[in-house]
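First comes one chain, alone, set out as structure tokens in the form predicted on its own.
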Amino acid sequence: MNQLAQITQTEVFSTNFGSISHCPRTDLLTLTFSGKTVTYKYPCLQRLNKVINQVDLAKMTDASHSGLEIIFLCGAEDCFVLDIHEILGLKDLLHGTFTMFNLNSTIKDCLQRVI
């Protein structure tokens, strides 16, 4: 058997809230948070990763405010209704699934630049 076949998904990074892999083959990466399993490009979760930076947590915790907050992408199917304890839970994951990107790029620069 082929073994691009056989992987189906890499692992990028996880925490204790969830995951986010990379399939080679579909070019897509697996978003697993807050018991949903969600599928976006790469574009995408840099928008998702753009919203989660621009939410007030300080403003969560105003009596006023309800706890949650509702995150949507235009263009994708699925939504997120998180508090402020899922909100920093996803803030670092895809902050640390940013980082390895990064980390990964600045390697294969490198690398190339040794050979």
Contents of the next structure:
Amino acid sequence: MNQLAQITQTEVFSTNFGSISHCPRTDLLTLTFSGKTVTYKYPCLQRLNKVINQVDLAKMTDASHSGLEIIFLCGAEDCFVLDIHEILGLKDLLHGTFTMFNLNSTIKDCLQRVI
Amino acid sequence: MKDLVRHKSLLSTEIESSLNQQIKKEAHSSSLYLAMASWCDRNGFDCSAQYFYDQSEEERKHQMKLFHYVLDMGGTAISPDINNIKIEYMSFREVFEDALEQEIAITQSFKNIAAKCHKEQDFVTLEFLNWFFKEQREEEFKARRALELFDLIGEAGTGRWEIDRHIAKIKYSEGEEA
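Hand over the structure of the form predicted in complex with its partner chain; the form predicted on its own is what we had up.
Below is the whole assembly, all chains and molecules, this chain first.
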């Protein structure tokens, strides 16, 4: 059953740190990162992107800072505890994913919608 | 892959963010006008107080119109956090000077959003914004006319009382003949 679910997923973007894939049947997005697999709806992934982009990286390098950030989204069950390298990795992954979403939208506009 | 971006929302991230900023500005305006109404009420300018109570309601309606548009188009409307509202004014005239400044700032802000819509070819939002541009014509006219009364009537003697009475009569007729 799990294998079947795996097959139906389309990979949106991946890096050495992790990947994000899309289920065409449910429109859910699966984020695999830092040893975790979490499923989000599209608006939730947008919120995660916003939260990650708001992390003050300079502050994380301060001696007084623990060096860890807890990334928690309202309405989501899971949270991430990430160090600065992982934050940068997740930032890259999300940036690439949203670039792919926008590219896909532009391609659809050009090929299917514009008469 | 499905076009998740477009399926989810008609608005781009940038336009959605601009509209949410505008929601905050309208909420700020509404609070500001309420503070002006409070000042006028406390200082015996009853007609001006009523004028600003009405203006405050109007701004709230603008805020909600934007709020519903963002939601209806598939975006996320954010309920704004408003603070630092000025509550004291040096003079009766200063209240109306601030009111005009506020309306000018709101018009400029809508112009900026419209420019972004043009750039992104978001003609749907642009058409929606037209209603606000028409409203701003009226709002700026009323604020400018109120200040004009200070020069026409003068503040000496019973001037301020007279100005207050005339504030209630300000109407915008869109160039129609009286």
